[in-house]
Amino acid sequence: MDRMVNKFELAKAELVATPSLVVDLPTVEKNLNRLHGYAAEHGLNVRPHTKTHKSRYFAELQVDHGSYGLTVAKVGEAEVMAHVSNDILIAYPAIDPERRRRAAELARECTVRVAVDSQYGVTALAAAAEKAGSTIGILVDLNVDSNRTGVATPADALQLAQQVSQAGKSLRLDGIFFYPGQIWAPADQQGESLQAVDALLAETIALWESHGLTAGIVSGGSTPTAYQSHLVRSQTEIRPGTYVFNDMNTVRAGFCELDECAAAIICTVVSTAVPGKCVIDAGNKTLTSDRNVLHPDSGHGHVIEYPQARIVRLSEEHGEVDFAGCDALPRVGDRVTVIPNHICPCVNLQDRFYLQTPETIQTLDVDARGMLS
């Protein structure tokens, strides 16, 4: 991979404490403009997944660029993001009692929708909303071959939809939820897979309509499929998350260029004692242990200053970098810039991030950091 101009040199020069998460605002703006331009062209609403940034600041940017609602995974995140948007989708089964209670109470203050794939979930959310005196919107989660969550067939989706529609004022049937997370083919090769998703959705919607039910919202999408979303004709909104920052997963899969990565970890070289190797102060408590989705042997991230280097092993605080393919090695005390494989969990490991423009750096909190319930 060719060397890119290191936009993060300002942060390196400012001697921020390492390892530190640095986000380049101009790149974020570019990524937002690109996605919202595409969505507007194809008549799609954008409901970005805030699990990537966990930040009110970036959520506000997304809303300012035209996002009409926000997606979260957990209720703690929903409580934070409700300060930014009054339309929140919890894209994760709200099953445990405390989570249901908080979701129902939040629904008194703003529009709360939850993705559901079980009769238990419908019954439990209905009881929580009835007790709280609120109404929760329900999206029936349909498995489109990602095989993570979601009911298996259109008939199963109809059964849940009917249960929701009969629940009274505590629940409102808002539509269908799906996640095409299995699709990592190059963008120009996604057509057949997305057409299969579209056919399944169309069958489900037609079945609902034949029983007097309407799917007003058909919510789907991911960063890998974001710019092919128009191929899913039934879809009304998209929920990409990683697009706002990008990472080495999206780079190596061909969904963005390296220069479109807005977030990086600034690290310090703490040891060069082992020949041909250095150790940086970013282990799995910083970079996570995630391998690259399509290229698992590529290492635990990309070192901008040494593009031929490979981060070969992580322990808690140590990142071991192999320089066998490089002409030179860094020295102890040098700083390097790493683009992680998977930026979302890396953000969640940080209390704060450094936001940079070409002239300034400021520190902002990761507002929803660690909110796993």
The other form holds:
Number of protein chains: 2
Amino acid sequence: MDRMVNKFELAKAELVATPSLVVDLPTVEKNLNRLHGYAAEHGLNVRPHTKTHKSRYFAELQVDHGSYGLTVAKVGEAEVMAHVSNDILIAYPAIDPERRRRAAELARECTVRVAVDSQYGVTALAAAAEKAGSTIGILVDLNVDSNRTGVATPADALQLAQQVSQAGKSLRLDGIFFYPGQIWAPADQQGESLQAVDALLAETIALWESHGLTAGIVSGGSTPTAYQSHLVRSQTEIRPGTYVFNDMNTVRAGFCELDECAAAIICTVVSTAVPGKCVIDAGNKTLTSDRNVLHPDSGHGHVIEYPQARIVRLSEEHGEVDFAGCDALPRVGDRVTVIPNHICPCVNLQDRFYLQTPETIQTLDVDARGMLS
Amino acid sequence: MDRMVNKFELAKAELVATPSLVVDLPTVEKNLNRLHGYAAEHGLNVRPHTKTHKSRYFAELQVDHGSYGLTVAKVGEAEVMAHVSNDILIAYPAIDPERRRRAAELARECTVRVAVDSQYGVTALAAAAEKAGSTIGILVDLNVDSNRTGVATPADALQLAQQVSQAGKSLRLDGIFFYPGQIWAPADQQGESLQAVDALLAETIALWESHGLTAGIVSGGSTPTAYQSHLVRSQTEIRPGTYVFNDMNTVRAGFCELDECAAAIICTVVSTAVPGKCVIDAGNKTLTSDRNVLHPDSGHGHVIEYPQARIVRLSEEHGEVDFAGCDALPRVGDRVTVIPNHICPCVNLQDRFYLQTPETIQTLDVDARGMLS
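For comparison with the form predicted on its own, produce the structure of the form predicted together with a further copy of the same chain.
Every chain and every other molecule in the complex is listed next, the one we just looked at coming first.
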């Protein structure tokens, strides 16, 4: 890993407390311009997944850059993001009673769409919407390759779509939902996989049409596949999340450069007493235990000042760093800058961001943090 | 893994939202009685580590059961726990300026002790205490086997102790700190390791005494070694954390029975669309990605209702469960009860506990959640 110019030097010097999550706003701006520019070029709507930043502020930036709506996982997040956009997709089965009830109530105030992959889900959401006097838009979740959720075949998707279309005014059939979550191949090698996804979608859409049903929205995508989305020609909108900040998962997979990482944790070296290692004040309560998706043995993040260092072990508040191969060692009290493997759950562990420009640093609450319901 | 009586059935039936963290208070009471009874029998003080529960309520229970003081990792936690006990140990190097300043200010109001393993740490804390007009108690951190923090030898420990004793009234030399964090052998096979720890401590204490210095407190221990603490005869106090709730780490290592787990996550099955698996609404934003310490391939927690099930993969909000080997499969909308691998970081992801007795359920804020500084 090469050394990068450390744009976080101002935050390192100015912050009073560590570990702290710093976001470089000029880099966010570049990341938004790149993705939204690509989408505009290819006529794709963008509905960013707000799970990454859990913040109204960044959602507003995404809307300002032309987002068509917003994506959330949980209804608590939906309630926050409804202050920013009047078109919210809950990209998650809303099954438990509380989640359904709140989704249905929110649908009185704005457009709420939910991804569904079971008859139970359709029936339950219809009942909740009927009780709330609202209409929920339904996207039928089709399993294209992630094998996590989603019905298996176009015929199964048709069956659910028919159930939705017969549910009366509490539900509205909006289209198809998919998540190509297993595709982590280099962008220029995703073609075959994405063409298979497109073929499955096209077959499903044709089957629906032959039964008089329309998939007005075909919603898919992720950050790893974001810039190949044009290969899935049936797709009308994409839902990348991580692209706003990037992380070592997207760097090591080749989806961005290290300098396109907008978020980092500023840490303090708190111990060098054990020979051959040092300890930083970021453990798994800061960095999470998430390993790098493609390079699980690369350590728990990237230390910008010491590109050869490896964060070898995390306990809750301790990060143990191996500096073998580095030119010099940090001393107790020094600060270092860590790009996490997976930025989304890291943000969720923080109460606040430190937002930096080249001149200023200010704090911002992570206002949709938690929100497990 | 055997089936246990599911004491969480009331919570499963009554809770409106999932995923939710439920704590069974009668089990907590048993866990506290067992540990504090053992410690009393052996004349050991207990200074529980509050990182596990991050809650004033549970800290008060621990004090009611005879705790001598409380342990925290971060100064934010110390500020919360100072409402419960007037003797707080920050079991962590307080190096960055904000942490030092707040520790020194808190020391004006109660006894604050800090574990230190560097000259930098001693000098920095002395300066902070001098500025605050307070006195901080210092425990010299000795590396007994965890190779995480701690000075290497009795001579190094003496050197730091001498620095502390010469620092004037801002610091007070309180004793020795150690953490046997690598000892996960079965309790009845820990003897040799703990005797080696004891020998190193005894050598250090003798060296200090030969230089006119006293280790009034010798603070060590963890939940895995808790019930063998009497083998470390130099030890005056123990700092277990996990014992209050237990988790699959302590169960699978043989330190407790499954029925001694007091905390569980109630989840809803949200998808069974992909053949051979089902998805629960607890991913790594609920369960963390922490693997089981001794059995890393055992999955991301234990499903009480389906003891043969394995939680094979987590994304942020999805837990994918393999039910091969189970007699029956759950259906969408069913609830299941999961004992996490590592309860401490799970609690830190929750805004509230649901506290249950056989008759009632009430909520409680996790009031020291976060607190990274």
